[in-house]
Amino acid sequence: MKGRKILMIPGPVEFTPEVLQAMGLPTTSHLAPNFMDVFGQALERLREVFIAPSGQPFIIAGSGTLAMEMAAANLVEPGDRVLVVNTGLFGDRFVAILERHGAEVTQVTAPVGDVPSLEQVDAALQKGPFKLMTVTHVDTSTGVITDIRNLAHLGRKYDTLVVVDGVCSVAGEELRQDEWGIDLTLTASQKALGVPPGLAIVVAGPRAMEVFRRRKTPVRSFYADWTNWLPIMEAYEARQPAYFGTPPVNLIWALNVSLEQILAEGLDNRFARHRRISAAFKAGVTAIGLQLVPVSLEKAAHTLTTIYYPEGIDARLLPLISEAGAIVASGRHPVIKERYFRVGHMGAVTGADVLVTVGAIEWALARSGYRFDVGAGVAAAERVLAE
């Protein structure tokens, strides 16, 4: 017996095995010719799978939440006035981490499962100026996606930097920093990009790093001060040897790697087949009965997806999926925490990982009592993936 469990959760997902190949290769200095080529490389890479050409990348040692604070330290001073569109729980945490940089901070909210409006956002945009403005492109907490194209938009008419909270979305939903007007998009390893976990990445685009040039006031943090970093990312693109705090050498390789495999794919088909991967999966989970966070598909994130329990089960369920074979999340936001569960689908994950969790979720409620025409699910993601 095999014993195996696909890891279905939000992050970190499955990687490659050339991926994994480069996390256990012999670690070298970090200013060894070699790796200053796989590090000047990716960085170069990453302008590309962001379609940022324009954008000053930064690949530092952190979580996704030290990302956040890097776009917080280098652009907020004390006193400035931000505007979060706040769609989950990682909105809240923008909130945490700009006003503890002296922001001044208005929300723009909407109910558990939706998003603000459009026609909210720029009533709220209104009644600035505002500095910058932050977005959580795929809340984890919610499943939720914004219409970041747009948004950006609205943050370009009011004059307002727009910064684009990545993390569940890079490499996996539709994103095109230069194009669509994004001044800052972050992001970590451990999700779509197909990386372990470990690299807080940012990519900084010409009106941010102006501003930043601009700041009347020191950077509040030490470790996160572009100041501190910004000539490290030029001498390691220019092959250059550089030293500030030491870099993760075989997660940048490893990196090197995905960014590479990521590319040969094609961003477009990779949005597609992220796409294609949700709507299965989505048609999968509803087909048995079962209800999504968010309150419609047309805001429901591809990157993930958030389920309630039906009435009568709760999160006793997991061990049950687990133990049929695929390993999925529980829920983060404190208002429904209790009420749903999580399911990631980025990265490396297949058709047949969707069909192998669905089949799971299936077996595990039928073995807690829940009454549904069981085989419904499956049959239903194989339809959408046959298409």
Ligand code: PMP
Given for the second form:
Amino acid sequence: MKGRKILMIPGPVEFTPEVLQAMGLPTTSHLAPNFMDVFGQALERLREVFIAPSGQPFIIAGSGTLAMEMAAANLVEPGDRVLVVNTGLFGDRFVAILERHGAEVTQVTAPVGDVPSLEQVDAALQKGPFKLMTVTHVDTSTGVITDIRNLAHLGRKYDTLVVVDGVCSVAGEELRQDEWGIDLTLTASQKALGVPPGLAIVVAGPRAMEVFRRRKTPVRSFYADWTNWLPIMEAYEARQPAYFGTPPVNLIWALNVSLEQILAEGLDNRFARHRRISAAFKAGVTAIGLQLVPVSLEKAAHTLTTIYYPEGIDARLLPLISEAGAIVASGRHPVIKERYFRVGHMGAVTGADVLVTVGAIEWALARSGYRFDVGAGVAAAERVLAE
Ligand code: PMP
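Now show me the form predicted together with this ligand, since the one above was the form predicted on its own.
After this comes the whole thing, all chains and molecules, with the earlier chain placed first.
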């Protein structure tokens, strides 16, 4: 027995051997010339991956939540009005972070599995002005995807900064920061960017940087303050030594490797691969009678799939799926937590991973007494992959 299981949760995901090798290289000084090259290159490549030629990238040690806090801390001053387009747990989290930084938050919400309509958001923005709006591109608790292109268009119409939580989307879902008029996109390393957890990543556009520069009050977080980090990012890009807080050298080395691999695949190819993998996985689980949490396929993300347990089945299914070789995740959204599970399929994921996972789910369901046409799920997934 090999004893190896594939990790199919919505982050961390499986990483390429080259990325993992970079994690194991001897750690250099953070001021070593070869590290300055790596950091500088990673910053330049982030602009390409975010499709944000005019953006200012920040790479900071921390998780995605720090990236959210960095957006809030640097753009919000006490009393500023902010609109949160809330599609689940991570919308709730943004509300909490923004309020902690003194924002007056208004929310637009939708039932679990759905997203607020553009008309709803437009109507809310009319009651502004709002200094900024935040949108979660893919909410990892519900598995829904928002229409960032059109939401950003609305932000522009009302002269409201558009902040996108792309933690579960960047480098997996189509996202074109500059072209779509997004002012700030944030993410973390451990999902579609394909690097072990530990990096908070932000790319801020010119309007966001201008709002930051014009602040009247100091940023209310020392660690998240761009005043401290901007000179560091600028220095590394100019291949000059600089220090504010010790960067996570090996993670940045690994990030640079992953960004190179992402760009070598080509962003459009990568988005298309995520769509194909997602379509195959969703075809597999729906072919055996399972129901997805998103209300329609148009509103379902391509980086993960959220699935209701069938009648009579509960979270005891997950250890069985693991026994069959695939590790998947439990529910996260408080309203439906016990009723569904989540499968991540992003980053270096392959069609073979999809077949193994659908097969493992089928095996676990069969062992749990669910009656269905065993093998129909794998066949449906394989048909999509073979198209
Ligand atoms: N936003 C979204 C959409 C996420 O999926 C996550 C993590 N699952 C976060 C924010 C927070 O990221 P982290 O767990 O790395 O702090």
